[in-house]
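Below, in structure tokens: the form predicted alone, a single chain.
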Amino acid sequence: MKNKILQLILLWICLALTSIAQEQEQESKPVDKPVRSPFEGGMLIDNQTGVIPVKNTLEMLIQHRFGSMENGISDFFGIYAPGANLRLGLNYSLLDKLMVGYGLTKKNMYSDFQAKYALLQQTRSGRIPVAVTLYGNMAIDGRSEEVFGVNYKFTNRFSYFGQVIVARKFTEWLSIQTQGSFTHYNSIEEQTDHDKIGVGISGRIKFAPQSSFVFQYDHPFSVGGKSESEPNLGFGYEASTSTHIFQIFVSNAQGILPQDNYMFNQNDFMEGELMFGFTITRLWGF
């Protein structure tokens, strides 16, 4: 009887070490957690990154394009030009990986609604060695009803933009983003496509710790074949805190919204047909 209860009292000591083992591996264990800011915020230049803010975080983004540059000095190449373009935008933050939003744009009185997710984020271990994001937005176009014809119907305001990023952090200074996108214009006029499809590359080259180079190349192209668009590059300067994020930048593209600087954007910035633009993101959480 001795013996045996001397064995059980044996085997609850190796059963209890064994579980304060486990225990210790696992709080010993790092956490693989995501990378740290692989960009500074949601907007680069014209595109969207992987990045969404922490939940419950309200991001405001006001977004601004000058007017055209080709008349030089006459107009302070194109900062006192007619043509700007804004849009003012909100977005909050539902989840660590879910962000909604809604803007209004000046061209054509846009109103955009808007959702991005992280499907994949990158890791710090590099077990995940990109970021998977989707993006998404639905804009209705505000302008009079005589713009769309005699046979008009109110979804003929609508279009869409569907956009997948994938992203790496390389190193702690050059963080690089390729997108692949889709767009697609209810109402259209008879010489142009309802639909484009269009890839980009994008990226941030960081100097200092608040100082960063940002660039962007986005190529549309024709699905049905009856219209072309010029591709819009962009390159600038970017400053940041840890709640705003400034940019000012040099583009080929006119519009704000991703479908509209995809389906018309006629400037060549071969021909120096190019636009100053800023965009100022100021994030609050609750």
Given for the second form:
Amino acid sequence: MKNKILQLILLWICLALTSIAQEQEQESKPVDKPVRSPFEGGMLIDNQTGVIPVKNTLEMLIQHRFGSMENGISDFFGIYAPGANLRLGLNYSLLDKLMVGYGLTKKNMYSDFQAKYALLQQTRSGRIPVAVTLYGNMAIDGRSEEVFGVNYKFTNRFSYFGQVIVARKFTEWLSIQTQGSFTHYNSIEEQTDHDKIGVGISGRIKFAPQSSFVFQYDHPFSVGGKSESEPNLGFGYEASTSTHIFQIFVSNAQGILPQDNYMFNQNDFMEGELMFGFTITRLWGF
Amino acid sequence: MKNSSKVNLGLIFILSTFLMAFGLPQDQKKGSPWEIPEKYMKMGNPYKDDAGLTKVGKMLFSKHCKSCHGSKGLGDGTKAAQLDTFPGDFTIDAFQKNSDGDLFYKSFIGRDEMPNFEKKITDDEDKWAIINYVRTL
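Please supply the corresponding structure for the form predicted in complex with its partner chain (the preceding block corresponds to the form predicted alone).
All chains and molecules follow, beginning with the one already shown.
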């Protein structure tokens, strides 16, 4: 019995010494920090990026899509056309790696609740070569009850969007990310799929300390084969300062909310069904 | 007084007001001496010899500082004219004689119109990168 107790004490001492040694080893290692600003902000045209502002930052977003450019100069390429869409959003960084937010979109009066979590951050040493970010939202369609037809339930208003974003800052001027997503609508018209899978690529080419060219391509895939929606292509210009980020771009999806873009976009980029849009981001640190 | 004289006087008054608006120097005061806490006065720059950081500093300076301090640190940024206090000329000897710790305090802790940047630039290495860049102006 005494031997067993002695063995247990020795084992415990060994484990304690090992953990102390590991701590000391970790302390002596240089800190491998995340790469500096792989993207300027949390949005890249219609897509989320892996960027989450530092803890206790409040982020306000004004996202606007003008009307279609199809009518040319008569409505100044859609800027004065009817049918514009707008989303106002507020996000808050609870942790350096976790952000939550709420937004209200004009189209369908969607109220969306979202969360973004930085699972992995690309490090300067290259030990972690990519950043992996998880993003999800739940939106509530805010239109009147009649829109939802018979057998109405409140949950018919719900739609969900989940996304994995894998990003890499290749150089000071080039950052690319790929995104894979799943969209689900609880209630949808007949002959339409409830779900869509999406893949996409987007990036930033920085040509001056405060200015970048930004682009995106998102491709929806039908689940069930009932309905097709159009890919979303966009490109534009981004300028950033200490507390503001401004993007102006051309794209062919007007939904703003990602699940709406993947599920319902019928604008064909190749047919010139494009629109101007902009996003203004304002940051406040607390 | 004849009507024409009144009109002339009126025109002269409007014209002179207009010219004064452009001609008179704006009353932009010079900042009073800073009170730097001892902790910062004694602070050394751990990245003083890191030449690679200067490029990072230039990028961060453009993003966070240029709008007031100007692209060359002359205090002539696009927002500078709206300030009550002249943002300073970083190229003159009097400025460059500041210790690194003094510059750190002035740049990131701030006072009055000079905002605090501790929550916007959270990494100390980035802060020193800006100081290193300012030293090259």
